[in-house]
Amino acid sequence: MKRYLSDRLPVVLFALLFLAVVVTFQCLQPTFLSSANIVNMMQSVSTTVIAAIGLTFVIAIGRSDISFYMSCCFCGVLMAWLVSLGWHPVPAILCGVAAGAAWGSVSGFAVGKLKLPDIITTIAIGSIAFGLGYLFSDGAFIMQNFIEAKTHYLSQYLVLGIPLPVYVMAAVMVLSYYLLERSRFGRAFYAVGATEKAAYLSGVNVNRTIVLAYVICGTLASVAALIMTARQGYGNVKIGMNLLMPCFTAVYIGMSVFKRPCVVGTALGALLVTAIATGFTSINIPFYVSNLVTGFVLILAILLSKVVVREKQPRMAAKEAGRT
């Protein structure tokens, strides 16, 4: 019993804070729980779940990434680049999302094949992929053949009254909850991020696991950033360079809450951070405010992660590596 209360204090935590929250913003802002605000804040929100949930596959094999926002900012002025080409918007889309796909398993292979430490070769492999993200542009923003070619379908398309972005998210959500959580594919990231001997002693091809890792999360990537350059209007190399913060908040805020990263952890973090930004801009408070809360909410996170995932973390080595 004593266990059971445990595991669920922190949910409960988590749901009593978000409540707060909203309740805040709904007294300081009446129209902050109106339905075109929820509608915008689902649509903003789907960005940061869809790029936040590929970082968490990468967190769950005991990694970090921080190339995903830099080389995503490739895909995205890649596809507007090649719309500007007179290309049709798919081929353009599906360039883009490839383009991600590559850059993941650069990153990918550089930690887990060449054993490269992972934080100082994401952002080398990062910085790599934003610079040339400028040789389309030439530094400028990409904006011929763009509303022509009906780009901004992608992010403002509007189906039952809701955005195809939160149909993109759900769908991610749904087959990333699938793979990672209900699946032997799955167990295998979570394996590895325990202990890398006993998921290879259990039969687990290790380097392929964290190379499929660095995919996933350049691919989601690149599938955010695509949404973003549609919404936006234009191609811009700096799109997505807003994403790290609350993608790493996100997965983290998931972590504290359910004792390991997971797709729906994940989902209600980016939730949470898109609600606190979304509140701070309803009650005119700029946005370096809500940079400096989503901060603090990342240290916190990180802290409270870090002590759950500490007494979970034997356990859930034994029981993933004997599943796998």
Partner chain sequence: MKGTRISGRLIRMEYALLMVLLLVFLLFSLLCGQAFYQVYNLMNILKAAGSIAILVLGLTWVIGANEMDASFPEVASCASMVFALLLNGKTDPMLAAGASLLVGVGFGCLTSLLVVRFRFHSLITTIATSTIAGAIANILYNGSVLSIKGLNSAALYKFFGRTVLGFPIVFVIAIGLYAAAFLVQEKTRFGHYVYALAENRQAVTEAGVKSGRVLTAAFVLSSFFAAFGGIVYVLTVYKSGQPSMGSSFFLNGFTIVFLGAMALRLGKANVVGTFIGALVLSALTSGLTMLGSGFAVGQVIKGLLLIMGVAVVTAYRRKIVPKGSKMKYE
Given for the second form:
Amino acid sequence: MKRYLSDRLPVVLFALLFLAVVVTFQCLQPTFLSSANIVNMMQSVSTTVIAAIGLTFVIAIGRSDISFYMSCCFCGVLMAWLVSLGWHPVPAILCGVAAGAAWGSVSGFAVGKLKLPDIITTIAIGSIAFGLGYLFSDGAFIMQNFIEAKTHYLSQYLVLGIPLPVYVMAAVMVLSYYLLERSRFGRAFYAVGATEKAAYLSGVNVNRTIVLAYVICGTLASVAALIMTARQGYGNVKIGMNLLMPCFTAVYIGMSVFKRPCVVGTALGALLVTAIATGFTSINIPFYVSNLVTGFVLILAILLSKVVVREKQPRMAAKEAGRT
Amino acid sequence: MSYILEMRGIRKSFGGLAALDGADLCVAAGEAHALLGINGAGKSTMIKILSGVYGRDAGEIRLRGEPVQIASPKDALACGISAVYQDPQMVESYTGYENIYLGNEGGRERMLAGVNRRRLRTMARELVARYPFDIDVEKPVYLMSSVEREIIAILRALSKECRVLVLDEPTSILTEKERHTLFAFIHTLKQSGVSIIYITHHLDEVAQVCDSFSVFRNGRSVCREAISGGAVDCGHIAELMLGERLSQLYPPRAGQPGRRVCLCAEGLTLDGRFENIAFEARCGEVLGIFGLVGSGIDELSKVLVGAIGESSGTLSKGGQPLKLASPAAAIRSGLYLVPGNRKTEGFLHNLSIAFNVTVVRLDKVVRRLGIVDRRLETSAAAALTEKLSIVTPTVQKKVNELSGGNQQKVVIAKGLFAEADAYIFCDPTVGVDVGAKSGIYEMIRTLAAKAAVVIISSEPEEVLGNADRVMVIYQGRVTLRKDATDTTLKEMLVHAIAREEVRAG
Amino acid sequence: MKGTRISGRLIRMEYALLMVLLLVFLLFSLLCGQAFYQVYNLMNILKAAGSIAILVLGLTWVIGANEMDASFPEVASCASMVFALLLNGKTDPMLAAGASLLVGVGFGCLTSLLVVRFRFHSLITTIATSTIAGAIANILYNGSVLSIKGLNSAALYKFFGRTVLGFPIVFVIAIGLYAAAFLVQEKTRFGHYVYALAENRQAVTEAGVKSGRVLTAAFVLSSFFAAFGGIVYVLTVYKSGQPSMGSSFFLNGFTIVFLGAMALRLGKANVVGTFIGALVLSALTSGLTMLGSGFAVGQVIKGLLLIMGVAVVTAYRRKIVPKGSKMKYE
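Now the other one: the form predicted in complex with its partner chain, given that the block above is the form predicted alone.
Shown next: the complete complex, the earlier chain at its head.
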């Protein structure tokens, strides 16, 4: 019984926190839960969820990726540039996604095969991608052909009253859930993140798993960037620059609720982060205030997950694990 | 004879299990005293009590006849007791003298207090002059040979006014030549009046450097004897170390030797670890390979499944040569290693029993589209937990939350789930209680009916009790190869602790 | 045999960064001709190098201790805003500068509390503190640039406009700070332990060193110098509080520090290397601007330089780690 409670406690806490956030904003701004605002919220939550789920794979293997939010900028402007050349949006989108996968594989190769330290290496690779993104327009907006090509359909097309990105998000969630948590391939990610040597001796291809995680992260980030580009209505190289913080926060909130990086946890985390952000916007408080709140929420989330973990590991065991 | 250090009637238990049960240890000034005993005899617990890492439940420690209280590593240092553990930790790019005085640079302990490297260098040189040894303390540690690193570690201990020095298996990574260098240094230390407690598995070293020895067995000290004339009676010591130990723990052996050769190794060599190892493991029997810690057996187990590279030699299974490409390839071709160090190599932290067990052969629990059938997974894991009597409420419990014995059983359950036809068990019962041990041994014997099983272990009893044929490895070479019924524990141990010349002498 | 040959080659590598610096100057003198060597341009390079060098002085030791600080750009922005706000509130400039530095120290304390006391991952922690610092910088003046009234008459401003023997004072200050930092790094326990910690934390802790204190000092210094740099940028470049000043520091800072790891103490971030790294990067920026090449080229070159620095650091670490029996995938 006690164990059952301690397992469920973080979920209850999260639900209460989320409820408190929603109720607060609803009281401050009665239109917060209006259908228009909910659609708006769903649109912005979808991109955060998609990118954060990609990051979940990298966190699951015990690494970090600081390149996805910069490399996805490249993908966004690539698509915009192709559309401006008169391409049909569908092949342009496919090219953007392929570019995301390519940047992910560059990071994955550097970290997984060359064994370079993950954080700094991905910062460098992300910066290169971002710099190359500038080449398409030298930092200016790319607007040609956008309206004619109906690119905005990607973000605004309503199916049964729900915008298309929400379906993309749902598809990504379902696929990632099955890939990471239900399929045999997903086991490798958690195994590598848990104990690398043991995973290797159990027959897991460690290096391939690391590369794959980065590829997935880069790909999903590019999908998010494409949707955001479509929503803005023009190609902007800085499109993904605000993804870093919400994605990390979402994954860590998920980890503090479910004690491991997982798809549902990340999605819930992204939901909370977006609710806070749109809530502040709806009462006309600028985005940076919500950033302040999100920063503290991130610290709180890690603190919570530390407390939960410390409770479970007897001190001696932790000490021994540290020694080996 | 007056002793500088006396530890008498020391008792210590962990969670009701007695690790030390009235053990004595006495050392005279300027002598090197060997502390002998097989794994789990209580040697390291004794040393940790002496150096203040553990407190003791009962017993007293006297230094020069005066009782002393040692409650922390600091107390031990203040009493002049220092320990150099296996694989001493160093800052690799720092010079020898910087490592000797690390954390002890003199002056005040503020962050901005100066580090006078010239002074440290002079002090280090004086230290070396006091215990003459040809070592360049200005060389960075990463350029030093293993023996130089060991000496730096010893000098670090000596720099703190050390009168009793504990050396825990100092030669485990040294080459033959380096050992003699170290021994010469130990002789110098003895002459300057430092007492040494020398823990080792190698009896030839005891004969060369020590003046007396104590043997520990089951948490008790069974004897203290002097060494005269630089020779030890290996047989006598092996008897003391073993006592009446072979119990009814082990299942009966196979009625007749297996005929079909399943796993066959030839000329396996890994630079600096082992050389020219060959064996045949037949289906239906257990091959036991015995070697002490540091003899190369751990590396051997990993080379067999292709986890360590750059080895030469061939391994074939059922007549087909194996490529030694990777553990994944080994599992695919039906060869599974149950690794020795369960915390880093055996199980996956923070993941459930079911996850751990099935990860080795996910194809067995997959439905269509590569999706793992959780019901299948749970039932498979539950069947194995029951078979191995793993004590746990559910198979969803995380493995690191189980007791040590149950963790080890999970590691073995992984092997069973792999359904290989050749198994290598590396130290399968480290830190496992007696009841669980016999269960594991029975499992291994049952397994051997259908598959070839190799047990690689540093416990002689475990090897002799389970195996049909045994091999002994000493310093990376095979020193004994016999049928289990033709050999004794004593013979095996003798071949695992000393070179041939010493055995003959 | 093999080992000594490699170390021989790597020892020569310690001069690689100076070569890079020479190469950059050579390249731009070829490409830009005389203009690059005009005193005015060279002094501008030194001025830029001095400012960024001050900003990343503390970061050097955090990276040197094998930790991570991603918050320094935002701490600089935040300090610049605090400084500008206080100046506009008629505070004494020295007092205002002191208060801004205290803000930096505060962020350093928060980071080190979380990393040292609660054992947070330093990357995640500093991403969080960086967001908080950035948010505060924006909140202070509603997210817009805060120009400082009457800055031209302030003594502090005039002081930063001066030159010493023709050199911009920022560069002279940076040299002074780096000389002091060099002494701290090479001659004190702090410097001694920072690099020991990076290599083998267990060895240092077992030797009885209070490693938590060393890390705390490193994180606090990193934020302190970030704030210092922020103030310097206000006084020498922007003449206003800039809430998003930090965005350009992120890549530049890491590139400088990791390039720096190629000099003096090979494979370890150190102050001498950082200083040379700052010169390289400023010369590069100036030359590229002169050539009229855009942001993209600079970004890509910096990214490549950063990877180069990381590769050297990694190669060095692999060299000194004792050879165990490594598994194949490692």
